[in-house]
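A single chain, nothing else alongside it, follows as C-alpha cells in the form predicted alone.
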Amino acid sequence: MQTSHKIIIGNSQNMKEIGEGTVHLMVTSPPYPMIAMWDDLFCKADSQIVELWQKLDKKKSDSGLAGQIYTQMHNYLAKVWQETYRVLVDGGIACINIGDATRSIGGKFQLFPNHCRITEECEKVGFTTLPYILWKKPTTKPQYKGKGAFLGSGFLPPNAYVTLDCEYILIFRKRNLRRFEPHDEARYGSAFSKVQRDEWFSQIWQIKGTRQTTSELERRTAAYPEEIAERLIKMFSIKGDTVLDPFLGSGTTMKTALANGR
C-alpha cells in the first residue's frame, strides 16, 4: 500500500498542521513527570517549573512544592491531549505509554503516580477511559547481593518498597465506536488472527524493553520496543489510517506506521 509519512518539528501543545478530525490513532510516549531525566526538558518547556525547583532548592526540604512541579509538568502535558482529541476522529483512539516515578525530594521518598494524573487530564478533555495495559518489563535496577531489584532496608520491615518493573499503556476513545459500512475491505484486510486477539488483548505484556545505553541522546528518545508500537497499530487502527506520535523521539511509531501500511 502506498503511504505517505510526515515529521513536524513544532510544537505538540498547538499541533497547528493538523486538521480537525483527520487522525485515526495516536500512540506515544511522552517525557515521565517527576523522573530526573526529563526535569531539562520540562523546566525549558516551562518557566513555572523552573521557578518552583527554585523555590524547592532554597527551602532545602519539599514544603508542598514537589507536588507543584509535579502538577505543572502534568498541566504542560495536558495541553497536549486536548491537541490530540481535537485531530482525531470521532471514534479515534489514543494510547499513551507512561511509567509511574519514584523520587526523594527534601529527605522524602514518594511515588508519583503518572498514569493517575494522565487519566484525570485526558478525562477532563472528554476522552472516554478504556482498559488499559500492563508491561511487565525485566528491571534493570541495581541487584541486592545477587537477589533482584531492592529498595529498602534489608530484610527488616517496614522500611522497604515496592520495585516499579511495570508501565502502563493508558488507552482513550474520542467519542463514540468508530463506524465503517458493511464488509468494509480495508477494515476485513487488517483483521488480526486469533492468537493474536488472545495475546494482545490480554492486560499484561511482558516484553523486553529496548535499551538505551549508548549515549545521553538515546536515552533522552525513551524509545519503547516497536513491538508494542506494532501490537497497538494493529489492535487500533485499519490499513489506510492516519497515525500520529506528537512526542516522536527516535520515530518507533512511524516506522511501525510505515511498515503496516498506515
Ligand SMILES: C[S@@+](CC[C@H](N)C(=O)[O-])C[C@H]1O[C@@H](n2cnc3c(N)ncnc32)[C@H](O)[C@@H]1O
Given for the second form:
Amino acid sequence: MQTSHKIIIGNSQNMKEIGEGTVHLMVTSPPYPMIAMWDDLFCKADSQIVELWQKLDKKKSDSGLAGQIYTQMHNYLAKVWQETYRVLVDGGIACINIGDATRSIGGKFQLFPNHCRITEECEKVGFTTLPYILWKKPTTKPQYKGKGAFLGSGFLPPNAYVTLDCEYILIFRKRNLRRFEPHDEARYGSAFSKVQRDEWFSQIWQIKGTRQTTSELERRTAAYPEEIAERLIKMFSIKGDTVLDPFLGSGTTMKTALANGR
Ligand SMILES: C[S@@+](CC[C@H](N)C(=O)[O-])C[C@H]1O[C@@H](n2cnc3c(N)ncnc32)[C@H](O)[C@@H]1O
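Can you switch from the form predicted alone and show the form predicted together with the named molecule instead?
And the full complex, kicking off with our chain again.
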C-alpha cells in the first residue's frame, strides 16, 4: 500500500503546517516534567523556569518553587495538547505515553504525578478521558538511580517508598465516536484478532523498554519500543489514516505507521 510521510522540523506548540481536523490519531511521548534529563530542554524553552530554578538554588529549600516549576513545564506541554486537539478529526484519538517523576528538592522527596497533570490539561482543552494503560517494564529488582534497591530504609517501616516501575499510556478522544459506512473496507481490513484484542485492550502491558545505553545521542532520544506504537496504531486507527507524533524523537511512531499502512 502506498503511504506518504512527512517530518516537519519545528515547534509542535504551533503546528501551522497541519490543517484543522486532518489527523486521525496522535501517538506520542513528550519530555517528562521533573525528570532531570529533560531539565535543559524545559529551561531552553522557558526563561521563567530558569529563574525559578535559580531562586530554588539560592533558597536551598522548596518553599513552593518546585511546584511552580512543575506547573510551568506542564504549561509548555499543554500548548501541544491544545494544538493536537485542533488538528484531530472529530472522534480522533490521542495516546500519550508518560511516566511520573520522583525527586528530592530542598531535602524533600516527593512524587510529581505527571499523568494526573496531563489528564487535567487535556480535559481543559476539550478532550474526553478514556481508560488508560499501565505499561509495566519488567525489572528484576526495583531501581533507584541505577542501583537495585528500594527507595528508603531497607526493611524498616514506615519510611520506604514504592518504586515507580510503570508508565502510563493516557488515551483521549476529541468529541464523538468516529462514524463509518457499514462494512467500510479499510476499517474491516484493519481488524485485529481475538488474541490481540484480549491482550491489547487489557489495562496492564508488560513490554521491555528500549535499550538506551549506547551513545549519548541515543540516550537523549528516550525512544519507546516499537511494540507500544504498533499496538496503539492498530487499536485506534485504520489503514490509510493519518497519524501524528508531535514529539517525534528518533521517529518510532513514524516508522511504525509506515509499516502498518498509515
Ligand atoms: C521522549 S522524546 C520522544 C521519543 C520518541 N517517542 C522516540 O521513540 O524516539 C521527546 C522528544 O520531543 C522533542 N521535543 C520537545 N519539545 C518539542 C517541541 N516543542 N516540538 C517538537 N519536538 C519537541 C524532544 O527534542 C525529544 O526528541
